[in-house]
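Single chain ahead, written as structure tokens, the form predicted on its own.
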Amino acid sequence: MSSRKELVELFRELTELLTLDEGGPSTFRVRAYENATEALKSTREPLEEMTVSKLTKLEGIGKSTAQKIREYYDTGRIERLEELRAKFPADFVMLARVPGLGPKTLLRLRDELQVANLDDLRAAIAAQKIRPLKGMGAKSEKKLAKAIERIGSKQDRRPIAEALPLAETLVEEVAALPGVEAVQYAGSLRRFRETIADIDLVVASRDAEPIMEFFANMGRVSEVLGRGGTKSSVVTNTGIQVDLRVVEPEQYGAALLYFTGSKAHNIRLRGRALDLGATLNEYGLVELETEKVLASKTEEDIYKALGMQFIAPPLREDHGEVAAAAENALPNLVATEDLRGDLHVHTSYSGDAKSSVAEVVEAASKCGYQYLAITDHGKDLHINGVDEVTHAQIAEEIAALGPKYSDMLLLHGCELNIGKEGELDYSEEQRAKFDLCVASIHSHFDLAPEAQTERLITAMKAPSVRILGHMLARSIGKREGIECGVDAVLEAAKEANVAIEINSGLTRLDAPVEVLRRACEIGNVFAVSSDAHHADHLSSIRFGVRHSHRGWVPRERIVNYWPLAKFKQWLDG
């Protein structure tokens, strides 16, 4: 089955492998494929019906990428991608996820030391074979060893930004198959963990065979690990294992609950079931004495039969949620449709963003927002900074759109850069001209914890700062977050009435869960923000919503959940 989403997957993979092949991300060809990937994600054109000539008329699509798009729709494959897969096996590509290993270094390790996987890299470090390489040395070797140590048990896990798009595509494709009544991904991905070991799919259908046939023969499959009547396992070309289970529709809720987990959550539920004279497994909640099925079709039915509130999947980690649900004491979690605005959004004035001010505002209007903050970068950002003159132009564009969007409060904001000592872009007088300022770290990630703590607190003392953006500046699977005194920072934010951002970017999901839980205890307020760099990406705010659930954040503490009047009161300090 050919699909737009699968094509985006393939182009993402092509870009990643081409980055390795060309020794870095800045070559013309790599940028061309990055642009094409973004174009494929955003265009609504019927690509499968278009010729190469017509495809090249789409913004971001050149002749070479157009030919590969056409090749995919004509043959179901892309030859260049298959060549690169053969050249760079999945185990080697995984090395690119080790912090500090760039494409050029990786190629040298492979060519000079025959490093093909993580075990080879560990062995090379242990034998001190890396330090003699030109440009490396003992310090580089030590940093690599530390990076691998940090990865630890996560070495075989994938960042959610890699796993979730694939899972959503698989769900969409399986849902379209005849006889499928319901399908959902389960496991740690449904619980919205930051990294996953594999993808679990649970399908409700009375006819499993056609589903198994489709699953085992997908174009993205590199290996079939096992195929049975109701369960199959495959490995994709990118090395991600996917397990599929087909159950009877009447058992779907029980199976989904069981395979979502966590294991500790399931054990807690089974204990509660036993206390009520029942047993709970992947087939249903069954009364022990009579063997009567009390609930099985939906998760909601099972929780209700257990005398509990429904527990959202991100909360199912055995962190007290079962006891809280039994007492009707779970937090009131926010839903995406509850949010009344987005307070961290970029336009094409930020060099790494793609959409105009007008396009972003129109997209926000379609979301039904009551308020929106355009927050292009401050001028001190090394590559994509925006100076005072350009920000004045942005303010004019926003003001000009006001009459057309009179039902939405449009704010001209800025994402300020927090410098090494806590200094911010522009003067305080200039910053006061912005309607809202987000302050974020974009550099100096390796400072001592005391220095990081002080720079964050210093930045939040500026009267113009209303939101602390992506607090630990982490990049999941690539860069650890900064080390700082979390309690001291959260206390300072509370004192200054600065909101802690819940950044929705799948590579960030920052602040981390443990910080969010602590912030709830301290009494902070929060802002769920998309940090969108394209108008189509405003919808990614749904990821921040689910991350807020993992942090047990009550919706009444989220500033962009508040009605406009209350939000404006907070904004004015």
Ligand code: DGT
Second form
Amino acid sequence: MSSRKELVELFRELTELLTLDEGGPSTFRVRAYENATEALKSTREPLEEMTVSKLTKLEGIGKSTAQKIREYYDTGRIERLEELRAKFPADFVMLARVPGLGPKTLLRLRDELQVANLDDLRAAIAAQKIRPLKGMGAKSEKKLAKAIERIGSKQDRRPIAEALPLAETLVEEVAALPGVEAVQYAGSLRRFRETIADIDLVVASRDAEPIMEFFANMGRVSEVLGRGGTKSSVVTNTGIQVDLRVVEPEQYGAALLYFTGSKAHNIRLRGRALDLGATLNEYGLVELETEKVLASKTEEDIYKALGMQFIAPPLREDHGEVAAAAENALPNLVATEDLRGDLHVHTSYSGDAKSSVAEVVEAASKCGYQYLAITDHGKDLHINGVDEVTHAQIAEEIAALGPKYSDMLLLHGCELNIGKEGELDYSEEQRAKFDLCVASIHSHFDLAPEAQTERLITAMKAPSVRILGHMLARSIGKREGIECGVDAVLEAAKEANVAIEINSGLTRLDAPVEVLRRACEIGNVFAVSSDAHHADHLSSIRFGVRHSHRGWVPRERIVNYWPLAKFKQWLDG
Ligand code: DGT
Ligand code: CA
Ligand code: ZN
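If the one shown is the form predicted on its own, what is the structure of the form predicted together with this ligand?
Below is the entire complex, every chain and molecule, led by the chain shown above.
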């Protein structure tokens, strides 16, 4: 952090803690710190070189604050702040952020009820210990209970499928605002976690005001939790909290890196920075001795300055990625543009899908694919299944499109249903007519693990099966995946030369990350598939790509990354 920025941060903290200490925001001392903070933000004077008496000549800076500024530049810390930090631990300071809880009440809660954190406060409310306090009462107690509930609900995690579309829309809308140089969602969403607590947006702009204005007044906002000069927090009508931060374009990379996390990854990176004699924070990578900013504008710059490979956001979980990046040993990850085909898509012949064969093929052609497998459901799936006769018709339609799409290999495939004991649709003779079969589970989710393992292995032994579709059949936020012996299934898949699907559906993202990582160790191959049920959804394969990153899947192991010849070899093998 440029030391100026850090100084401003420290003064902000001082103001916050002093407000607590003084029992209110309007005392002389608190206001003095507020004024000083504002002065520090705007001044262009070379503070680090100025004496106390020179500093006091600046507008908004009194003697006591001038001394603290000097102390900071001389020693790197401010003693008074350290005292206040010791007096008010972070858990207690958090309480000051509960709406309706002022410093006076807080101190009373601490001194009379020994409330030190949120849990204590909850307990005190539950025991109705707050209402007898001076200045309180049953009504204020109830109000507090509600305010805490709000905070509590922030901890609810939601499936990525609920948050990602909103985040993508927000990014689009903010990008179109005047003065916005870059915008990205950060946090767990950018790391592509399966569940999300809130959406964190980072914006690069020199003028925050229009962005804050737009943000607070969006139609989808039900409540503004906070609004500052460069930071706001809102709750949408659907109850998703969105935090927005506007930063200087020069610091965009550092801010994006910081707010993308994970926290554990950030801590690991900071350790690496320290080893190199630098500090890393949301403002930049700064050489300690010279205070020179080594990198801050882009994430790429920062990783490079740290002497390591760029680490894709889904990898940033402190699972060994920092050490690997430093040794140039990260897996080669696949990019959406690298994929040469899609091996699991449906047409309107599957009852739950909407596009014609021709529309799906045209969409695949627009993706630039060299091969495509159309895989409508087998007939065992009661509502959406397709019988032999209809499948013959699909085959004809596909063949008829051949001449028009001569640069794309069109495969007539099928998504077979794995029955309770591993049985599949049709006879093996009939199945062998398909160019490619995906086999997946759509029912009997509650069998014993041994039975599930057996079932999957039995299905994969059918020679026609080449891909194990959405392996655990989970639905994120709704249904846990089946329990099975993962290792045994993966071993069997390897033995049978069956690829493990990486299903791109946002409610699926199946097989899950832990399974993918295990499969990498065991040596399986993978197929990243859209499982699109509409021609417009072929592009959702990008989600599977990011899920594959979370699983550390090297692109060399992805069958639809392979060039046509190699892919055909695998298919025929
Ligand atoms: P979530 O919101 O629970 O789904 O997960 P995240 O990772 O989005 O967490 P969040 O929203 O609390 O914070 C966003 C990022 O900001 C987080 O991944 C790392 C960074 N961050 C937040 N607080 C801290 C902190 O105290 N220390 C460090 N080093 N980084 C933090
Ligand atoms: Ca977050
Ligand atoms: Zn499907």
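Quick caveat, the model's predicted, so the values are computed rather than measured. We call the rigid core whatever largest set of C-alpha positions still superposes within 1.5 Å between the two forms. Positions refer to the first chain, counted from 1.
A movement of the C-alpha atom of Pro403 falling short of 2 angstroms is seen between the two forms when the two forms are aligned on their rigid core.
If you fit the rigid core between the two forms, you'll see the Cα of Gly24 move by 2 angstroms or more. When the rigid core is held fixed, the Cα atom of Pro449 travels less than 2 angstroms between the two forms. Core-superposed comparison between the two forms: Ser42 shows a Cα shift of 48.8 Å.
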